[in-house]
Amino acid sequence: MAAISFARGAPAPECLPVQELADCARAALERDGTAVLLYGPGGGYGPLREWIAERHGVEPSRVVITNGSLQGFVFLSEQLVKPGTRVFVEAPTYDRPLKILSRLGADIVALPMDDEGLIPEELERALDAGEKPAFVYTIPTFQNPSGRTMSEERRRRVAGIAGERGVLVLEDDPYGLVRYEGEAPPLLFDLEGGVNVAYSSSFSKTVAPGVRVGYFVFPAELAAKIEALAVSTYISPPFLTQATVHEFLRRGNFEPNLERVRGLLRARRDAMLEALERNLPADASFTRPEGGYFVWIDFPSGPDVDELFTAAEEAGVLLVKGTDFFPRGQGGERSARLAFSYVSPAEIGEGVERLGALLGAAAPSAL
């Protein structure tokens, strides 16, 4: 039996526009060979800078471009968090994140979420619960790994409290762009003026993850700490991608990738959502994203997370625990990540009824 993996949150290898970039790759070697090929500037190649700090409407020298995003979220953790600081999450948040924050010994305080994200109220009770955090990590639209998408009213919310206590919002924003429908609710970089709050996006759900193209957008002063701290790390940074994905959108291709991109995934989210309506018990459910990369799964009856696994891998479907998303894996104990951006429609339907049968036959009948 072939194993079919909801795990893996990458785009399909049909995403990704392997000819383009290879062109790309081409023009940019021979247009700016000697500046691609020598040691640079820590913050990143300048033609791209500047290109995404027109994007965002802010200086170039704010703008950080790293080794995709989460390099970026080690640089900014190794320049705020000391052991016992205490570092503010969603409840479930991106699992590498909380490994990155638990290896530097920060106190990572969980802020309970719903189906409209992060609830503005938790965010203050936390915040009159003890000192100012280093930062409050958030990722408000088709988070990972809900697939939830802060309200705009949250979002205000947010904002405003960020820019009233005075407390670093960092906003990842990395499936933004993959959306599938629906209208996309105003940024909290944007919301609050960019003093308070620090964006971070990539160009590895819209472009292709293996040019490892991250960036971030920060206040001035932390943007020069931030930089500082890359050439310390690597010295230089890899013009030659970053120079690659420049080419590509100076050559007017992005959108139009955008845009395929948009459709091979709404039709594996599509055949996703229509699986869990088929195949999960009553007393399960799922969220509904209307973009990104994920669906999240509840189960209240029947195994919990660990068995499922277990199970689940036996039958030949990967996914991730729901404990994997909460600090200390607590929390999540009856749910799961799946990802639909990598498997092809028709696996979808067999991975899903597949995983369906399992909680199926743990669940309570109906009388």
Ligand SMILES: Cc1ncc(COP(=O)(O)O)c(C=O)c1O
Given for the second form:
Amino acid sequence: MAAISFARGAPAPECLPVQELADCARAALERDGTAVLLYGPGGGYGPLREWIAERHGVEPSRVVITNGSLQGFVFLSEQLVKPGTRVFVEAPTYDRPLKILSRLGADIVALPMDDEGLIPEELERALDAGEKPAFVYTIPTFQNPSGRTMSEERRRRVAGIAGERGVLVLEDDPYGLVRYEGEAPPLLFDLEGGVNVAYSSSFSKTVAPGVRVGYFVFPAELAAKIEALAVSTYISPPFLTQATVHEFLRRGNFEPNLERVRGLLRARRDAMLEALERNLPADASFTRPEGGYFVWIDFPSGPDVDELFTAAEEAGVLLVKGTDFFPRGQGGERSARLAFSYVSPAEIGEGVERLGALLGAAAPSAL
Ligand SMILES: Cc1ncc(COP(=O)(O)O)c(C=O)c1O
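Next up, the form predicted in complex with the named molecule, please; the one we just looked at was the form predicted on its own.
To see the whole picture, the full complex is given below, headed by that same chain.
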């Protein structure tokens, strides 16, 4: 029995525009081969940088394109974090940044969140309680891992706090465009004016993760420092994939492809919510994201997540433990992240049924 993976935060293979990217790679080389095949600016392929800059209303020099946005997160952290430096994160938050920050010895401060996202009062309380953090890391839209989206009212307050207190906020937004329904709230970056808020996004979820094209919009001075770090790390990034993405955009493939991807993933999100509704015990709860890849489940009277993980693995279902998404593993003991992005709707139904049996079996009173 092949395992059903709710662990992979990756697009289903049919989301990948393989043939179009093959054509774009050839066209990019034929059109601009010399620039693509030489060393060049550490901050990324000029025409793509300009496209991103225009989209965000900034000078191209403020845009740094990195090998996936995670690489940019590493650069930013290396630039700003020394052992003991405070960094604020949402709890829960994306596990890879937690690992990067731990490796650098950061003092990671967990900010509680609820269904409306990061709680502004908690941010203020943490700011009052100690040294100014190097930055506040937030994923306000379709958060990894919870699927939650910060409300517009909260966004205005967080943007206000960033401005008033002069605190750098990193708005990580790889999923914002992968929206299945509803209105997109404004970006923190736009609300604040891009002075104290840096913005990152990626073509991983809108084109393909394998192109490894992510980007940051930084305040000007920070952009220059991060670009210098990029140069000293790899001289220049791989322009071929960046130029391929640029060609994809130039041809007008981006929007139709995104619409196609939204359709494929909306069906998976629907299958996941419907299956959870049907199979989870009554006292379990789950988030209902309007986009992105993830659903977060809480099972207060179920097994702890280590037991669930092992039992699920034996039953052929993979998930990620809630504890992986909290600093020092403190939290999420009865929670898990389920990615609906990679598997088919039929596999989602089957996998959730298996999970439901495990959770139900451990919580007979809830049945
Ligand atoms: C919130 C968040 N930020 C950043 C990334 C990294 O994306 P990239 O592929 O651009 O490195 C991911 C990937 O899953 C993510 O979920």
